[in-house]
Every structure is written in C-alpha cells, then in structure tokens.
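Just one chain follows, in the form predicted alone, and it is written as structure tokens.
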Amino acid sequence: MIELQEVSKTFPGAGAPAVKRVSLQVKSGEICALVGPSGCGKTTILRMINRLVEPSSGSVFIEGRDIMKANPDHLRRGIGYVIQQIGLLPHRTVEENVALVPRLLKWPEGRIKERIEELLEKVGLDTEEVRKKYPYQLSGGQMQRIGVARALAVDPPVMLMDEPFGAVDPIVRLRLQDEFLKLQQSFKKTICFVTHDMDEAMKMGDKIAIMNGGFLVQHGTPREILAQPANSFVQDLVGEDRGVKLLDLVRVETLMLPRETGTANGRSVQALDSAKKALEVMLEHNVDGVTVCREKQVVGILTWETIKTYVHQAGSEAGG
C-alpha cells in the first residue's frame, strides 16, 4: 500500500506550492490514476513517492514504512518506474536494458536470462527478434513494452507510471492499455498512473485522484466520479453525457455476473471490453445477454438488465 499524509511540495523560487497537503491511499494491487491539467502536481506526487523529489512537509509510506527512512537507491530499486519518454539507454540492447536492475542487484546471469525471456514474452514480444536490438531499431510501441518489461524486472510490488502510453499513436495506445490491464490481472501490482487524459484514467484506474492547482479535489472509483462529480471543475473534466461515458469506460468485468449464475447465448465479449461494447453486441444481435470471456475462458455473463440497473443507479446518484 502507498499512503500520502498531508504531503506538500514547494520548489525553490516558486510563488506557490506545487502540491498542497495531499492525503491519499493506494491499496495493494490497485491502480490509482492521477489525472488533471499540466502543472497540477500529479507528476510531482509520483516523483515524491520514489524520492526523486523530496516532500517539503508531510509523510509518504510504502507498506507502512516511511520512505524518508529508507536508502533512496534501495527504495528506487524496489519500485518500477515507467515514463512517457520510456528512458531506455540508447547505447544498450533490449536485453541489457531489461537486465539493468537485476545486474545492479547481482542476480546470477542464468536467472537474468530467464527473467528477460519471461518478461519479453509477457509483454508480447519475440525474444529472439528483439533482444539484441538497440532502442533506435524499435517501434514506439515496442519501446513502450520494453519500458514496462524493465520496470517489472525485479518483480517490484509498486510501480509508478508517468504518461506511459503518451508517446505512441492512439491505436497503439489503446492496445497497450489493454495489454497492460491483462498483465495487471496476473501481477497485481500497486500502481500510481499519471495521465492528463480523463478517458485513460477511467479505463486504467481502479480509483482516480483528480488534481487541480496542487490540490486533490476528488478521489474515488470511476463510477463514483462519473455519478457524483465533486465540483464544476471535475464535471467539466468528466464531460457531458456521463451516462454514456459510464458505459464506455466501465469494464465488463466490473458488471458481470459469475459464470455459475447461468449461461447467456453464443455472443461473447472480453472481460476488459467496455460495457458500452457489450451493449452494442446485444443490440446488434437482438439478445439480452452476452458471455464474458478472459481470452478463451468463460468467466461470467452480462445481461441487459444488469446494464440498465447500473445506468439507472448512476443516474439516481447523480441526481441525488
């Protein structure tokens, strides 16, 4: 778990704090998306968690331990860090980049080789095809995957991701988001994910922390924020037609009923698809439910009644 207690940061010469008394908890295995306009303090929060920036006041804890009492180098080796610019070392091959932290920790070479192969496979790359390549020989999407693999190299419990998919085109970005969510199903890391894109925050985050002017203005699940924006700033950030957006951004797995409750017809969607996509499948095929799969394994069903009830409840909460 990551916990910030009344954390503030004022940079030398700045007229106002970049972060102002932020208190926030990120539970173990949860993705918390930090979202807001440029200069709102979200990246500063990320960099305070791994002590690339030191808080001016307040405390940061990881798994109950005060990070200010930890050796900064040891702290950072236990935290995966992925940035928009990816940060791959240009003069090192893919395998050398992924092996960076394991070698610092003096892992045996055999174990490092196995880990490289395992991670490249998990992020969807052919080990033999890419391992000897240099970053300039890779596509933007491949570099993003290598950045994620390197961050996962020593199996850190915590990951910090700063606009990790921002440097690639929109189609690749959507695919990388989906792939990372699938990885998270297995890895269950505790993740702080910075983005300026509210749609991305809604898709990626189990919880969303909305920042403005250094303040934390709202923290909650995507549904809570869509149904009950805290103020006009959040309402504008979320955008109009929150009911449609709710279905577009809520994953099917969030609404599905367990498989043992019954079976739907032969139409199916993936667990990470949006509820809006599931509804479109139902309307296109004139059916009142779809089977939910994770890859090829059936994990549940989603019915028209469940979607209708969900939208009605969200509308009632918004009205109340």
Given for the second form:
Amino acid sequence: MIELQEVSKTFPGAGAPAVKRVSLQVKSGEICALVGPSGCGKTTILRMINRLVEPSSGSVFIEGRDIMKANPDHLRRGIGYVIQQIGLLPHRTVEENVALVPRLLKWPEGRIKERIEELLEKVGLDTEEVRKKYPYQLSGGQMQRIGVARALAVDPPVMLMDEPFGAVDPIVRLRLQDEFLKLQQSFKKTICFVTHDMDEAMKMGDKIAIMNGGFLVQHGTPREILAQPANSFVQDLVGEDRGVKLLDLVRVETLMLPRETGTANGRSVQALDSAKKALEVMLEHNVDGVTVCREKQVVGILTWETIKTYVHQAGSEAGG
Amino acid sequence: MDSQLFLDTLLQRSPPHILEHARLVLVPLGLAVLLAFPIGVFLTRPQYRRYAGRVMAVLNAGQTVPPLAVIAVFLPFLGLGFRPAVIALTIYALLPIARNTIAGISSVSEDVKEAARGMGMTPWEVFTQVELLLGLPVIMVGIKTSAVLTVGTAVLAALVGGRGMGAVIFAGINFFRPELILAGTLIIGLMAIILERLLTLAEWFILPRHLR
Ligand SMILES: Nc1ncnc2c1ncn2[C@@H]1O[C@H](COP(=O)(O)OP(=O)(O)OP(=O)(O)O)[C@@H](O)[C@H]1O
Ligand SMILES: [Mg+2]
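Now that we've seen the form predicted alone, could you pull up the form predicted in complex with its partner chain?
Expanding to the full complex; the earlier chain stays at the top.
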C-alpha cells in the first residue's frame, strides 16, 4: 500500500506550491491512475514517493513504513519506476538496461540472465533479436516495453509509472495497455500510473485520482467519477460523452435480462462485451435490442430501454 | 637551402631536444588534467554549478593572454628554466580541459540521469557509470585540444631556458638558418599528430562500445 498524508511540495524559487496537501491511498494490488492537465503536479507526486523529490511537508508511507526513514537508494531499488521520457541508458545494451537493478542488488549473473529472458518475453519482445541492441536501434514501442521490463526487473511490489505509454502512436498504446493489464492480473502490483489521457485512466485505473493545479480534485472508481463528477473541471475532463463511457465500464451480462431459450436471430453480442459495444450494434443496425450469447449459446437479451435506464440512474446518483 | 644541414638537424641535432620537448608537453598536460578535470567536475555538481560562469570567465581570460606574457609574468618569481615554463604551459592548458569537462558532463540528458537515480544508483554510481562515460568523448576532445596546443606553445619555453624543440627553432631564427626552422617545425608537427593519435587510441579503449 502507498499512502500520502497531506503532502505538499514547493520547489525552491517557485511562487506557488506544485503539490498542495494531497492525501491519497493506493491499496495493495490496485492501480491508481493519476490524471490531470500538464503541470498539475503528477510527476512531482510520483517523485515524492521514491524520494527523487523530498516533500516540503506531509509524509509518505509504503507498506506502512515512512519512506523518510529509508536509505533513498535502497528505497528506489525496491520500487519499479518507469519515467516519462523512458530514460534508457544510451551506452548500455537492452539486456544491460534491464539488468540495471538486479546488478545493483548484486544478483548472481546466472539468475540475471534467466530473469532478462523471462522479462523480455513477458513484455512481448523477441529476446534474441533485441538483447544485444542499443536503445538508439529500437522503435518507440520497443523502448517503452524495455522501460517497463527494467522497472519490473526485481519484481518490486510497488511501481510508479509516469506516462509509460505516452511516446507511441494510439494503436500501439492500446496494445501496450492491454498487455500490461493482462500482466497485472497475475502480478497484482500496487501501482501509481500517471497519464493525462482520461480514457487511459478509465481503462487502467482501479481508482482514478484527478489533479488540477497541485490539488487532488477527486478520487474514486472510474464509475464514481463518471457518475458523480466532483465539479465542472472533472466534468470537462470526463467529456460530454460520459454516459457512453459509463457503458464502456459495464459488461453486457450485468445489464441483460437472462433468457435461457431462443436462437440468436437478429443481431447479437457476447456476454463479456461492454454495454457500449451493444449500444453501437443497436445504433448501427437500427434495432431496439440485441441477443446476448456466451460463445454460441444464447443467454439473454439487452434492450435499448435497459441501457437508457442504466445511464439515467447512474447519472442521477450524483443528485441523490 | 642546405639539405645536408636539414637532414643533420632532423636526425642528429634534434633527437635530444625531442625528449625535452616531450617532457615540456606531458608534464604540463598531466598537471592540467589533474587540475582542470576535478574543477570541471565540481562545477557541474548542483551545489557548485552557480560558480561555473565566474570560474570559466577567469580561465577564459587566462587564455587570451599570450603565452609569452604568462611566462614573462612568472619570470621574476621563478626565474629561468624548466619550472616556470611548465607552470606557464599548465595554465595555458587548463581552459580547454575544464571547459570540455563541463560541457561533456552537462550534455548528459536529465532523463537518463533521472532514470539512473530512480533505479537506485548511488550518486557516485550515477557519476562514474553514467555522467562520466557519456561525457567522455567531449572531455577527450578538450584534452586533445590542450595537448596539440601545448606541443606548439612549448616552443616558447626555450626563451626562458626551458629548452625543448624551441632551442632548435630559435637557433635557426638567430643564425638565419631556415633548415633548422623547417626541421624543427616538421618535428613539432609530427609530435602533435602522434600525441593526438595516441590519445584517440586511449579513448577507444575506455569508451563503451557503441560510442566508439
Ligand atoms: N525540479 C523542479 N524545479 C522547479 N519546479 C519544478 C520542478 N519540477 C517540476 N516543477 C514545477 O512543478 C509543477 C508541476 O510539475 P510536474 O512535472 O509534476 O507536472 P506534471 O503534472 O507531471 O506535468 P506533465 O503532464 O506535463 O508531465 C510545474 O509547474 C513545474 O514547472
Ligand atoms: Mg509529468
């Protein structure tokens, strides 16, 4: 668990604080997506968690321990860190970059070699193809994968990821997000994930922490944020289409009316698809409902009425 | 032009002076590296960085004074001979080394240093394994510049009794023997080239593979 208590940071010479009295908890095994406009203090918060920046006031605890009591270099070796600009060492090969922290921790070479192979494979790279290459010989996507592999090297329970997929095109980004979420299902790491893209935050975050001008504006699950934006800033960030986004967060099987019998005539969607997918199918084919299947087996139906009611209820929770 | 005299100068008269000259180059160069490199490193540390401008201004000023004047300034204190020549040449060699040390280390990108620190490298590890290695090519350019500069400037040492190849060249000037001047200049040129090549070779061995 990562816990920030009333943390503030004023950089020397700066007029206003970059981070103002932020309190935040990231539970074990959860991803907290830190989102907000450029310059709102996201990177500063991450850097206060691994002591690259010392808080002006307040405290930070990792697994209940005050980080100010730890040796900063040892602390950092135990926290996976993916920096915003990737920051691979240009004079080291891919495998040397990935081996950085294991070497600092004096792992035996045999174990390091095994670990490198395992990691490169996990992040979806061809070990033999890339291990001897230098960073300048890699594509942006490959570099970001290696940035992630390097952070995972000693299997740290806590990870700080600063726009880890920021420097690639949208298609590669979607793939990296999916792959990472899949890894996280088994890793169950405690992660602070910075992004300035609300869609990415919705997708990656178990919780979302929205920042603006150094303040923490709202902290909650994606659904809470969509359903009850704390103020107009959050509302703007979430966008006009928050109803649709809510549907993206819920599976068809959750909303459908179960129906054991019948055939999949007309249009159908899969039970594990998002409700947004079902809506798209309805709109595209101008129908009022779709059949829900699990593989080929019909399990229910989802109607336009149900979707409308769901969005309306979720949206009005804010009022109530 | 007396080709016999030219050859005699080249092959018999000069060799002892070549060794003297080598000493007049290597000693000041070594001293300059020992002084200017740490100065350069200190001036890139966050806590001393603000002095960099002032120190470099002093070193720059030192560079604009003609070497002969530097030697003349030290004449009353140190007299004639090898030592004052070495001191003047050392002062002269400081600037390119200090300047390139600062430039080389500062050229290492903040992202890379932040990543190295963020992975848990100690400040010393960041300095030796990242900043120094990545800055080395630029630092070496400074050392090579100073080396070549010193090979030429060391000719003036002969004027204060410091000997070296200057003794041959100034003899040629005093006795109107162009053969001596020509032979002396040729040797100095060769020395400069050889020294530069040797330093490049040394650099090749220290540098990480992909920077070569
Ligand atoms: N080392 C520093 N010294 C002085 N000011 C700093 C320093 N680092 C950050 N700041 C300032 O603190 C504020 C917050 O910066 P920060 O890097 O945390 O923003 P961010 O939310 O990560 O932005 P981005 O999305 O652009 O990365 C900015 O105004 C920035 O100028
Ligand atoms: Mg940032």
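In this text, rigid core is short for the largest set of C-alphas that superpose within 1.5 Å between two forms. Residue numbers count along the first chain shown, from 1. This is a predicted model, so every value here is computed, not measured.
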> For I301, is the C-alpha shift between these two forms 2 Å or more after core superposition?
Replying inline: yes
> Is R251 one of the residues whose Cα moves 2 Å or more between these two forms, with the core superposed?
Replying inline: yes
